[in-house]
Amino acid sequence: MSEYDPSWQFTRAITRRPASSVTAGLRGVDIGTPDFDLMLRHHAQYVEALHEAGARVIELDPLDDFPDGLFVEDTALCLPEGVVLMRPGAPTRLGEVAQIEPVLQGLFDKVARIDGPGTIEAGDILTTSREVLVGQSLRTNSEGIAELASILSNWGHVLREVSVPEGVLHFKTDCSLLDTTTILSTERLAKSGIFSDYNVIFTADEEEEAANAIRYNDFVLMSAGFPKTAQRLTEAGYHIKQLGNSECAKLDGGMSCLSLRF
């Protein structure tokens, strides 16, 4: 394995089981209502893929109060140097952050906070080892990125504010960290040429859902049904594996808004 990177090559992992309430979790376009028992197999599938790829498993119990309680990457920005609790620019998901902090508490010494009033959402950070990149969104905004740079500035780490493009939710929803140097993106992401110091792969036409993956350890980790995509991952020498992802897509979800890493 190559030289340690702690942006791809994890030990830990938190997952939050779903909630029958998720039926009724936010969607930018409706495009149906999950399937709650075929949610569960999936979401047990993606624990097991995350066992397998070498992670020991929190696995937090459901949160009716909140339909997108399973969506815990957007809780909390997770590095060596300890964890930053999120502000989440959904008002119906702010409680989220004060279920999960207990649990961050108890495995981070260092634990900071975006007090606001800015919002910021996980799922649009996306860490790398030379920097962190955040994307204003209609989740994430400039006050929410500020308040993040002073923080991580004080942690020696270097963020860039991008832009994500219109249409889309998270900057994460378009683009993900395969290794070190180099990136899985759309084009229409990189087309702004913010990823002109990595190598960059690219989703299939058609296949732009494919884009949120995630890389632990030696997998992988992508959904399932864009085989286009699976295809140049698997020429480019990356180890895959497909989960089925169906119903958390209807609510914009992907792999890596499932879980937190670290």
Second form
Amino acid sequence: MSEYDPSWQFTRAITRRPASSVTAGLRGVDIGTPDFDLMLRHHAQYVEALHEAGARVIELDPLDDFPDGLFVEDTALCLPEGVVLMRPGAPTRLGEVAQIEPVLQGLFDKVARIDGPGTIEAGDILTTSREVLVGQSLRTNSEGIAELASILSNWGHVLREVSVPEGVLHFKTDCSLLDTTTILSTERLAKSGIFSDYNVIFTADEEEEAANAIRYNDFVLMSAGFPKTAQRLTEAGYHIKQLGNSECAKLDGGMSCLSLRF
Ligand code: CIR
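Got the form predicted alone; could you also share the form predicted in complex with citrulline (CIR)?
Complete assembly follows, chain above in first position.
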């Protein structure tokens, strides 16, 4: 393996089991109520896949009061230097941060937070080995991004602000890091040229949902049901694990949303 890259080589992960209230989770378009039992099975397979990729996984208890609480990624940005607690732009999700904070306080020496008034959700943040890309979206605004930029400048990170196409929930709904120099992206996101300094593998036509994947050590975890994109990744030499995600997808949730990785 080449030089250690903390943007995709990890030892730990945090997940949170879905609560039965997840059926009331936020969604951009209503394409049906998630099947809770099937979601629980998918979630267990996701945790198992993280284990197989080498993660020690902390599994947190469900939060009935927070239907979207399983999407832990949005609450914090984990970096080798420390963790930054986010300030979600969805009012029903603001309180999730206080729920996860004690866990993160116990794991990281340095804990910073976005105090506001700006908002930022970590689904809008893609960390690569050379920069932290942050998408402005309906959940993440320029004030939130500016506050993060000032925290990260003290930690030696360069932040680059980009924008998220209309109708796309988060920046990482449409892209993922595959390795130190390669990004998986939809064409609609990459066409503005934001990834011109990287190699880009595009999701296949009609398979935009496959763009939210995660590279964890030697594996790429991706949603099942996107055979053309899966083939592209396999042909490019990646070891993929395809995981059922039909129920979280009804709530605009994908592979990255379900864990914090560090
Ligand atoms: C929401 O709308 O906030 C949730 N239903 C989905 C969050 C997905 N999180 C992510 O992409 N990081």
